[in-house]
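One chain is shown next in structure tokens, namely the form predicted alone.
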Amino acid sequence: MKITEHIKKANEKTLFSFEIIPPKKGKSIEDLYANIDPLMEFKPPFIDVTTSREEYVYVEKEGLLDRKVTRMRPGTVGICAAIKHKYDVDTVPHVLCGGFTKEETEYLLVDCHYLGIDNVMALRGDAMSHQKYFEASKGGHQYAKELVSQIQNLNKGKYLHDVIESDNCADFCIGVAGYPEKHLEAPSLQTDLKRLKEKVDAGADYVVTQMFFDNKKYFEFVEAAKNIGITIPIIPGIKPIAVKKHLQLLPQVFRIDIPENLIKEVDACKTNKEVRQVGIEFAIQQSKELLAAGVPVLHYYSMGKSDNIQAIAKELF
């Protein structure tokens, strides 16, 4: 079922969902299941699965270092299929511009269609570690709106090199990212909202926001989006603070603000166990306010560990 259909079926009741990251190569999928299992009691209608960009590694060869391209966390579509089969839940693979040609994207989407995956999250992706700014892969997309257009074309039977009339066309529901505090590369929030509108006009069906800690910024973002004609669901993305270094890391990586009261509470903690509890309690209060406002879904970034998400969900769902 499409995400938009899940939201409509819920009849204004807020849904619970979460995002996971694939295990590193060589790790068992059972570890992933162990983190998903405790969250299934809250009946998530869908689970997002991230896609990692390629990375460079250096391999010694005859006394010289040879640069190779690898993916540390492959298997997004396979994991989506496994989770869908094991838990009978919809899965949402993240589809990136970065690291993929348009042809590779088409093959991935065809695989998703055959597997009965109805939803995809269309993202530009980040710059590689050696790049200052994002650079499109040769033969790939530069912007997420282009990726959305390709997916929509496939929904109409328009492949890259063929137009195929069929009763079995894909019909993907397309999610895109939104940034309540603007994308780190955007010169202004208004400019960033225009980019979001372009993705919506290209065919996006719903938005999931980057993490934020100040609900006011989410509410203002939703209102500003409506004012420029964005009427699709905007799902808030929530990440509980888990370790002390998040105070520096999250603002640095995502260009987001952390409220002073949360900073003070985290600073007062003597251990990361205490920090994790502070993060849980803050996220519960944050989520309750969003729940009262009638958001369509509360979407949590689990980052591979689910105990804190479970503790939050127990208080809400």
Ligand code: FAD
The other form holds:
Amino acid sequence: MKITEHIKKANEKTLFSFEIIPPKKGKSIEDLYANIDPLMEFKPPFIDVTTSREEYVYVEKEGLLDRKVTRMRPGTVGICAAIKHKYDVDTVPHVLCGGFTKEETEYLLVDCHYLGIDNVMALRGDAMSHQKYFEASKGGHQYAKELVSQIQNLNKGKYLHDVIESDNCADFCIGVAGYPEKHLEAPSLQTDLKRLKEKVDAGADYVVTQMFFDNKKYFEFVEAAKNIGITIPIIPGIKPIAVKKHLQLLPQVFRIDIPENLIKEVDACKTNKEVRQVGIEFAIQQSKELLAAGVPVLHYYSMGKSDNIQAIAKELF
Ligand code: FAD
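For comparison with the form predicted alone, kindly provide the form predicted in complex with the named molecule.
To see the whole picture, the full complex is given below, headed by that same chain.
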């Protein structure tokens, strides 16, 4: 079922969902199931599965965190199919422009359609670690908007090269990314919003935001989006702080601000167990305010661990 249909069916009740990362290459999917199992009692209508072209480890270098590339993580579509089958839940593979030709993307989408996957998240992807700027693959897309158009074409039965009279069209519901604190490459929030509107005009059905810690920024973003004619659901993405290093890592990687009061509380922690608890309590308060505002879904970034999200969901759902 489409995410937009889930939202409609919920009839203004806020839904719970989360994003998972495929296991490291060579690791068992059982570890992933062990993280998903405790969250299923909160009845997520859908689970997102990320795609990574590169995998990173962060090492400290001259007081800053340096990103080291290790290897790529495969498995997104396979995991979507496995989870869908095991838990009877909708899954949303993240489909990237970067690293894929249009033909490869078409094959992936055709596979998704055969597997009964109804939703895809269309993303550009980041620059590779050896690149200063994002570079499209030869024969691939430069911006997420173009990927949205390709998916919409497929929805109409239009394949890249073949003139096929399709009697079994895909009908993907398409998610795209939005940035309440603007995308790191965008010259201004207003310009970035115009780019978001282009993705919506190309056929995006809903938006999921980058993580943020100040709800005011999300509310202002939704308002500004409405003002330029974006009326599709804008789902807030929430990341509970889990380790002290997040204070440095999250702003560095995602270009987001962390509020002073949260920084102070995390700084005062003596152990990561205490940090985890601070992160949980902050996310609960943040989520409660978003719930009260009637957001369609509360979407949590698990980053491979689910115990903190379970603790948050227990308070809310
Ligand atoms: P786009 O919408 O293409 O925008 C990228 C930049 O280009 C923006 O600055 C935009 O303003 C600008 N722009 C757009 N169109 C034009 C134009 N015509 N001319 C000039 N500038 C333009 N990354 C992964 O690798 N894997 C994932 O699974 C993943 N999941 C994500 C999930 C969510 C909810 C979010 C918010 C992000 C995710 N990302 C993921 C990160 C994402 O790939 C990066 O943030 C990437 O740098 C931008 O992707 P996008 O789809 O927003 O790109």
